[in-house]
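To begin, one chain is listed below as structure tokens, in the form predicted on its own.
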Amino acid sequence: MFAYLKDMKNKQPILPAAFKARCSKLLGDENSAFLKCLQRPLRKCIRVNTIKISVSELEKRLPFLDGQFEWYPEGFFINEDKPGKYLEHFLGYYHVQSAMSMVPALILDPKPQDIVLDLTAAPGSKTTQMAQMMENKGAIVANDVRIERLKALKSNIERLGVVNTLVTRVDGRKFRLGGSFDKVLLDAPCSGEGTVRKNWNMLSRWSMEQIRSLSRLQKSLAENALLSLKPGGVMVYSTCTHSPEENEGIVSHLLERFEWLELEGIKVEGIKSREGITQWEGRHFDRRVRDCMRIYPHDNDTEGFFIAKLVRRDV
């Protein structure tokens, strides 16, 4: 495992050599722009909680808003380092959430009549976003396995006024409610390569051993999540990493494992994204993974993300 170091003079991360080499292999000529972007702090963002307040009403109350997202009217950049200190945050009028982490729920597009599973839900940013998209109707099962994370999940649900959500504590690999859900979100535990700008300390844990271990966990979680879908149901698989082993490698495995599975192309107007890659370090993935969405930090001045939309077609 690589030790994490900081250049104390410039207060910038010193990236592990193996990490930089993999990024270079993945991004080619763009690697310099990518690595330079990682050195810049991530812009803070909030999501307006429309369960409790309208966008226009909150705009009048907050002095630190610094631009509305082009692609999502409830999302705003802010110029405040401590947005959690305000009364409006305590009242649940907004939630501090990074920009690209709002995209998976938009792709899943849950409706008020849907029954939704958020298999690895804590701390609840995407759960509560889906609840407001569903107008606090329908039903969400928000699951996680770690007690400390469940505390944060329950706290956010209560603060934001969410009433359509049931919290469960089950190992996601053993969650057994087959064929019960219209939609499933699996924002999988991952190596977090896309979060370097907001959490440089993640590099202290980064290693190929970690990536291989996580990819095994992701496969198990994703297989079980798909089996929780009703026929015709939709699952969004997402991570905040760039590692192909955790992204296209998982989706390709699922497409090979389940013949009834289809991958839908996705795009969000206003967000620059790339298609999925079809080969990596000698491994060839199912060519359909090109329909996945890769989001790099230097493309939108955000964090990095990976998203895939899968449909169970055995109807």
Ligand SMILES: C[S@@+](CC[C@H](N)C(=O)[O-])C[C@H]1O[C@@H](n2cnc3c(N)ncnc32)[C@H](O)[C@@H]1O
The other form holds:
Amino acid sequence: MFAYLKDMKNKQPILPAAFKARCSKLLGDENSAFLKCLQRPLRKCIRVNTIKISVSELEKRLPFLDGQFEWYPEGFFINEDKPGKYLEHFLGYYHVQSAMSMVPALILDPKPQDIVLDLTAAPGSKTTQMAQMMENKGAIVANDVRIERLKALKSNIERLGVVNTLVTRVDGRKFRLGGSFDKVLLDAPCSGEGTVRKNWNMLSRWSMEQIRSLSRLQKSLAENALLSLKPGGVMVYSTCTHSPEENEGIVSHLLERFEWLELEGIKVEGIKSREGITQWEGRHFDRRVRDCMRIYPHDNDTEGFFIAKLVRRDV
Amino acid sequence: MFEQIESLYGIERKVFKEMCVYMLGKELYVASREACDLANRLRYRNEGVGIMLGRSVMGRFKLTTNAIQLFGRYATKRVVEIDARQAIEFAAGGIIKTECKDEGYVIVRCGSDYLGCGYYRGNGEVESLVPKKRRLILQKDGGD
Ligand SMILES: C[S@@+](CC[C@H](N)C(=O)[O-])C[C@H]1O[C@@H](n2cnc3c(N)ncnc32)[C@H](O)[C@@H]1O
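Given the form predicted on its own above, I would also like to look at the protein as it appears in the form predicted together with the named molecule.
What follows is the entire complex, opening with the chain shown before.
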């Protein structure tokens, strides 16, 4: 059968049984609300590129805006399936980016003079968001390993008119530029459990083996990312997945390994979120991981996300 | 190259005052100062710092579409105005029927939208020089 016909018949997201069992442990009473939410397609969103146009000007032009984010005036829900076909998109006035994916950069809060590392940057949604927050000043090292994805990163940088970025292709586990960065974003490769609503096939290759291997990768990326921070520097660790092994498990490991590390509590007015969990399948995490931010799809009718804000306290 | 950008398009040097403008082979690039400084300190080969401003083609400086979308509003010469319907054709890579007094590379705009680089041959037609991959594709989705 042709792949697309299969897709059309596949009117349900693929949710492996072992995944569902884990979710039921994670979510308890809320599991059915969670699973029900995954059946609903994701609302699309855009971010206004303030490097090229103001929010109010673009608002007047686009016919498909469907509500401004309460917590970030640059972000809008839209009611258009093909937002890439508009002249304003060609002009780089906006970028299609899902709602919760705009949160990590807000938490990191890069300033115009900052030197920032985006260790796993492609295709650059968060790089370009940080660039506009920095008014196209300062510098961002946007790094990734995959050539195909680096192409997408570069084309986004060009279309959106970002000039403060330096693109590199280095394995993030090996990137060495110790003590140079004010801020670091590690938007880690992950199992993507939070993005099922965007892609119903997302979990077709989901397995515990995959989670374990990603967790090892995330640990070494995160350790390396932390060591690139200046004393006093801030790192945001984020994933679009729910599995504790890839989230609290990583943060807990970092807190235990680096005594100079502090976890800061985060809260965004207008976004419903939960604390990090302190135990999972018999394992106890460092209790401080409660300060992490866990977002489920049914919390805000978006995709799911996990965010932690880490500060290097040694001086 | 600055002289050419100024004499051809009227974009003054001071527009780039806060930025770092550098040559790479025959191409001219623009980046933030800090990004250039960092590139010099970094021991990894970089895959690009900032964006390409343009290059000299047979002695004439051609601005990139990306540069025009950012800096076109500072231009005082070689600017061609087209209407909203034509803007879409231009973005999709078409040929626009319009008169223009300058031959060669031109900055194409529609009101306050600076669209990109065009070429005027003196025959009442401006050809869109928007690169293929950069063009507006009416049926395509915009990605993530
Ligand atoms: C979640 S995506 C990043 C999305 C991006 N931050 C954005 O907002 O557009 C994770 C990225 O990590 C990259 N990656 C995976 N392993 C890596 C490694 N060892 N070093 C650097 N990047 C890696 C992948 O190629 C992928 O692009």
